[in-house]
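This document starts with one chain, in the form predicted alone, laid out as structure tokens.
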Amino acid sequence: MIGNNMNEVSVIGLGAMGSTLAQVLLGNGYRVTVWNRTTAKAEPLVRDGAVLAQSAASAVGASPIVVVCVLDYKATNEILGTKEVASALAGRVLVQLTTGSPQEARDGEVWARERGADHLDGAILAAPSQMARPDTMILVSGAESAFRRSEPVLKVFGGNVKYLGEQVGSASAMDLATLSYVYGGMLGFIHGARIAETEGFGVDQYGSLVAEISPTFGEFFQHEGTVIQSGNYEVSESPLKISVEATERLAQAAREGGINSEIPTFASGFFKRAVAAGYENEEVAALIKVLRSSEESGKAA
């Protein structure tokens, strides 16, 4: 039987991450259970009190709620597949904070309903030790009935949990979209340190520059998003045109410095594409448009 113990929580996967989330659980008074396929993970929490599981499926019989952090899905399925496992999950939550993909989402939550478990889907966008912050960000996603038990649990992970509904591959969708904005902005400030090394200043002042303004394009950012979901693209913060020159002129300084420009030629290709297909006067963000039609395009051939 599950105990009612809502304070009893398991963890499978003791990398960085999982090893974590067990340590911020047993700061914060929880009896937690952990298991791993390497047990010599485990023993810096055994001796904070945790509870070693001699086996996958005893951890998952250990506790309601049973979080599994591990590598992706091919290793959650490997641990979690076996019939010892499947006889114990009925009527516990499991918390996959696994990285996959909206349809390993989806599949992993038909296995759990199938054997009585509950699902919630969830993406961490924070690395080990930004966790237990009030603005650590956590995106959860499945049966409200499944947040709703494992809510208490999340916040101790992260202040900033955020639940974007029934639909359980919305988490993994929204953090890989999050993802492609964080690696072109990547790529973008990687560019930008050959400038400044180029140009002879540092590179560490560069990092410094775009720290401050970086909250200032977080809110532009978010008024493009607006635009895009309202379909109405006319100027209201930045017109497409002004990015077109832009773009170019960062791909023109890149060959005359003798840098790599691929990305900027890159970028400068997108707009210079909307410009061809009549959007110069039309909000950045009909950017999207260009995109849609490659889409279609591709589909038609």
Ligand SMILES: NC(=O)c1ccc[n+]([C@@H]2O[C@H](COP(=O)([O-])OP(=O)(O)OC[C@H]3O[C@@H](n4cnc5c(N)ncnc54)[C@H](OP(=O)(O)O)[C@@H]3O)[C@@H](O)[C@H]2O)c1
The other form holds:
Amino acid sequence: MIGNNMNEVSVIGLGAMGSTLAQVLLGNGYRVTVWNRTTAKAEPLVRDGAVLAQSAASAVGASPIVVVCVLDYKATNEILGTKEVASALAGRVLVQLTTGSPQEARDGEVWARERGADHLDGAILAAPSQMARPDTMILVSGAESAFRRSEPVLKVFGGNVKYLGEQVGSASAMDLATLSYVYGGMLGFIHGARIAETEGFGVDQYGSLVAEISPTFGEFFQHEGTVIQSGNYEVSESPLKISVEATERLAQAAREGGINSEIPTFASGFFKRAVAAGYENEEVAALIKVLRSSEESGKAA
Ligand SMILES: NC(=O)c1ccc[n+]([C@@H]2O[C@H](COP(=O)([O-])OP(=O)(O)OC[C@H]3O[C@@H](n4cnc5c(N)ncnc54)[C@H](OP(=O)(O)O)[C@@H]3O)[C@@H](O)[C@H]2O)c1
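Target state, the form predicted in complex with the ligand; input state, the form predicted alone:
Zooming out: every chain and molecule, the one shown earlier first.
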């Protein structure tokens, strides 16, 4: 019989993140059932009051909300893809906090629905030691009714829970999109660190400068997002041609200074393609049209 007690949560997967999730639930007075492929990892949690399920199916059967946090969807499918789990699933909300792709989230939702369960897809934008803080961000998408049922649990995991709507792939898509932003910034940061160290400037001080300008640039990117969303590329903040010159200057300075120039040369080449396509006097966000047109012409990498 399904317990309707929303104070009961099962956690499947007790790696670094799953163990932390189970621990913070215990700390908040939840009755927690846990299961992990390697049973030994459950021991500290059992000492703190968790119930160890003998199988994944019995963990699924034990609570109305089942949190899954394993390495990837392949592992999820291995754990949940049994007849026993299928018959234990009906009426439950599967809160999938395993990192995956938007398509994996959509497939997961169909799979869960066929078994009478809801699939809510979440992305944790924090490390285990940062969980349960008021600013810990968790993106979540899927059926709104399932979100409402599991919202108190998600808020235990992180105070900044963002429900992105019923399209179940959205959380994973925004996880990827923000990751893209981070890695783009990371490449630029590392090139900047080479500029700093070859010019005899402390890289730690450079890091502090970057931290200080980041909120301002966050606002700038927010504006560029609204430009792309509106489709109006009239210059409103920053003309694309400024970035053409800035990225070329970066590449040139790298060549002059004898440091690796791959990152600015790539960026500069990209902006030059935007100029060649006639976007020079538009807002810098017009760069997105270079990506779109290469996709249409089948030249996307
Ligand atoms: N750690 C982070 O900073 C962080 C941040 C955000 C999101 N996440 C996401 O959270 C998820 C879990 O990460 P983690 O840091 O907890 O990873 P982890 O410490 O490496 O733990 C991996 C978990 O997956 C299980 N697993 C792997 N392959 C399996 C399989 N074939 N069958 C059954 N279970 C399997 C492991 O079980 P065993 O113990 O038996 O090996 C373990 O419970 C990942 O999707 C990750 O992207 C992590």
